[in-house]
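First, one chain by itself: the form predicted alone, in structure tokens.
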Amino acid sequence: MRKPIIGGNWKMNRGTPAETKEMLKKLLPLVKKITNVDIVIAPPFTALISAIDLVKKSNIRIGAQNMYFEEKGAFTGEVSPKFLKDIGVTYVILGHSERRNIFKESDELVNQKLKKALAMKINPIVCIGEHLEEREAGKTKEIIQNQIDKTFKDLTKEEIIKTVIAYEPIWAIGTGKTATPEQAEEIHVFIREILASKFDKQTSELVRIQYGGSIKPTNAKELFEKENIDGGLVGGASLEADSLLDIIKAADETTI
């Protein structure tokens, strides 16, 4: 059985040292007995050290929201994976739709970042997903196929197994809309079929595929009960300990 993974992506909505301390101090005792779910919190860069110090010796891991593919150089404003590794970051979110759409990151750039994260032994969470107009035009699978072809180009079996894929339909991020469990499961199955064709079926069954897109305590359990949905990448609902706990519990219940 694939172990569910819940990632909390704070984006730029929370992240002062005081806010980070307040939230994590509340969350830590609530999740300390949960062993069947990997829990990752991704605060802004300015809160990473505070977060890492707070979760030491706990079952919570800290991820970065982005990184560059070079370790050093004249890249003003970027963050080196070496710097992240040095302070104790163990996960990194790559290719989020906001990075792709607002900052124009290409599949090829995400591929470079992914390979570097793997080389640095930082666990990558790689986002893919379609726009509303693409879904309405019946192009969802075409878009997903193209993203996978380019984003995961030249990965080995061992590398793809270490990669968490987050299917995030862009039309359901921050909009309050959510893909139905059936819609989400359909694309998760399709992603696994693509992986099976690129690698083999056994490898595809080992890759964890999260759902992301307005996950809330009210819909989490129904999503996570689907066979191919291995947890979620959570945005707004990860900002408060109580709502994130409910989502983590929903994932935990699917492993029983």
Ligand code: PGA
Contents of the next structure:
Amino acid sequence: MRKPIIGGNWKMNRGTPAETKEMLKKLLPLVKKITNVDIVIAPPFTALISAIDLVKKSNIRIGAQNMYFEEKGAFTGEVSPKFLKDIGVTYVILGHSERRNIFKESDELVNQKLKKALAMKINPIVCIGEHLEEREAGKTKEIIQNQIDKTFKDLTKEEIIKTVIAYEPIWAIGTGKTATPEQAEEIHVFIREILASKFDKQTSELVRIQYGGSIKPTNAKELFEKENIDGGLVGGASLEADSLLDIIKAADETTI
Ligand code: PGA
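Alternate state requested, the form predicted in complex with this ligand (shown: the form predicted alone):
Entire complex below, previous chain first.
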């Protein structure tokens, strides 16, 4: 019912025009026949224009890794959603844990960005997830509830349906330590329960919820097979065409 979505978050790891071209030229023919999975690549800002150019007329969409909630003004160092939209960006990752932890982005700020992305018709992928200490203290659900309350505040039903949620336990990001499919599924079910109580059951079942955190070709399938996991947000393994392809294929297989 929900189309899986695979996002490749290159972070600040790849993104010169040459690197972007090399990776996308390799990936494009390999994913040409994939129609049951939405594929989004999020390179650094400096590579967006060349990436958009390269994927024209293909089934790959290009996303930004961040944006500001104002369209214009004295905001040195920020990037306007209007500029992104203008060059053909169709997705944006918001509230990634690296933005939240290193750059101190709050739930309130992510909420403002989310509303702006929705208003500008840029598809948002919004990240939430707990720290290791919070999980070990048995606080995961409390943290998730709180993040959802604040990050998705005042959204309409139509808006939440257009939002992709990425559940990314922070302890699993870039650590090689993946959540087990059961651990991930438990939180995805919980997220759906929260959405059902905020909106209604039908709405909660339409929202796509990705898992993120050390997804690899070797663990992708067992994660995506879970009923409530609708694909993934991939960091390290999205840097090379071959590993990303295997992950996309794993998502594709769950749709058959
Ligand atoms: P990772 O990153 O796959 O390298 O753990 C995931 C993410 O940060 O979105």
